[in-house]
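Only one chain comes next, encoded as structure tokens, the form predicted on its own.
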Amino acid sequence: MRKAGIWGVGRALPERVLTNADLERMVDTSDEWITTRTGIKERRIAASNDTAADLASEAAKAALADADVTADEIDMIIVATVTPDMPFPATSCLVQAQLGAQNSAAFDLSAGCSGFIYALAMAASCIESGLSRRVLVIGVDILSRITDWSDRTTCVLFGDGAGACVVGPVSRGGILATYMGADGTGGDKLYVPTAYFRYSPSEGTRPAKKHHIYMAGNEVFKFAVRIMGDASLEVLRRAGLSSEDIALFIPHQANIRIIDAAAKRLGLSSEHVFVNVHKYGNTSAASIGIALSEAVDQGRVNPGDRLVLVGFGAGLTWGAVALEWTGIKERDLA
């Protein structure tokens, strides 16, 4: 069976920065309260004319350039998102058009903040089975459009962005194991009651508050603390690895206390954990892709390094990937 690995990574973030100081002027909160409980200092907010496809395409172009792959060499595009531009066509098809990737199939995947992990696992399966040769994986969300900016318990958490990677065959290393799970009985802990569409909601077009995120914060927090550790340990077991083998742990960037709890469960020091939640907040399906791209750019990922990526999200869902980072020499171009 062929092995699948990540050939290149990229990210896209809106220009507008919304700081905790800005939020202090919007709702009854404080920088100290937000920082202590979440670790978040600022987040990015999409412009009114930005679409999920726009951000996804920007991240995809960066990943294609990093992988030295052209758009017409991609034969599958998977977009993980909970904020698609429209119910249909799929946001992945809009991305395909923007990229000019005329040789690719395309579909969207909805698994909340676990979406990037689910999509990466699907891409690996496509490569390993021979169904695809080059798969473009993108996680993108514009959560600012489904955030209730009058709710101080949720509006401090979320931001917008996109993260992408190109997955292709490798001669060694690559994706060593994947693990995914779901518990639909927890669906009422984190949800949006009504459908999301491309443009920001206007008064009178949809029921008030029905297009906003609802989250049972304490219950989601307790679930996340448990499942991040459980999923990480399970994917390590499947890969035949232990915590000592991890060069870098890249968790979903939702809350610094959740990240710290998972790292402690694995016995990892801070130098082995990547954190950027302070800059971007929770970007949902984009979170892990953005973090991986930044980690690579910062030189924290090198060929031969073993990584664990892990996330949790609405559904409730969870997933983890264990991989060995490969260099250009390990790409299988046959």
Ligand code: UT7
Second form
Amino acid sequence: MRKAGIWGVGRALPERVLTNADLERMVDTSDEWITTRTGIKERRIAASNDTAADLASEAAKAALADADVTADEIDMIIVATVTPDMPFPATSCLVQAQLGAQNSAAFDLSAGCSGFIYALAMAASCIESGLSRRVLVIGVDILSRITDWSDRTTCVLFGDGAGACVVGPVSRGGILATYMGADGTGGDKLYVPTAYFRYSPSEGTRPAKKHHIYMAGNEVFKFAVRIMGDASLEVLRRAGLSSEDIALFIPHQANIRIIDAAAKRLGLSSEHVFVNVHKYGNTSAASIGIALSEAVDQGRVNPGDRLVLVGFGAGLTWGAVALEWTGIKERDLA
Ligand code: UT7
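And the form predicted in complex with this ligand, for comparison with the form predicted on its own?
Full complex below, order starting with the chain above.
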């Protein structure tokens, strides 16, 4: 079977920074509470004229340049998002147009903050099966548009951004194993009530207070602590690896306490764990892609390194990918 690997990575973060001090002026909170409970110091907020497709396209262009692949070589675009610009067309189609990737199929995927992992797993299977040759995976969310800025229990957590990668065939290494799961009985733990078609026009398309994030924070926290460890161990088992093989662990960046608990369960010391939650907060489907792109830029990922990427999110969903980082030599251009 053909192997799939990551050829290039990219990210896009809005310029505007919202600090904990800014939030102290908006709701009854403190830098001390946010820092100790979440590890977050600041997050990025999209400008009012930024769209999810804009951020996704910026991240995608960076990933294409990093992979040395042109837009017309891409034959599949998968965008993971819970904040698409419109019900339809898919954000991936808007991205396709912005990139000029006219030879590509395009679809969106909704799996909450696990979306990047789900999209990466789909991309790998598209390459492995021979369906596709160059797949663009993008995680993007503009959660600031669905955040209730008067609710201190959620508004301090989230930020906006996009992370992307180009997936192509590799001669060895690459994506070693994937694992995805879901528990829809936990759907009411983290949700936005207004679905595009859920309410009839007579009820109004955006009933007051129905278009914001609702979250049972503590229950999601307990689920996250359990599932991040479980999913990582399961993907390691599928890849025939153990946690000592992990050069870098790149978890969904939701809360430093969740990251620390997962790292502890795997017996990983801090040099093997990538953290940027302090700078961006929880960017949902974008978080793992942004983290991977930063880790590469910081020289923390080298050919031959084994990585585990793991996420959890609304659905409830979870997913993990184990991969061996490949260099240019391992790209299969045939
Ligand atoms: O990608 C998936 C997205 N979701 C998540 O990752 C969320 C997972 N959950 C968490 O990260 C944590 O549960 C939170 C950070 C959301 C909350 O931390 P916690 O340690 O579970 O706190 P808590 O909800 O048990 O609240 C503790 C106290 C409460 O006060 P009382 O009832 O004890 O008097 C809250 O009202 O902290 C209060 N509180 C705050 N205080 C100051 C909640 N939010 C704030 C705030 N500032 N922003």
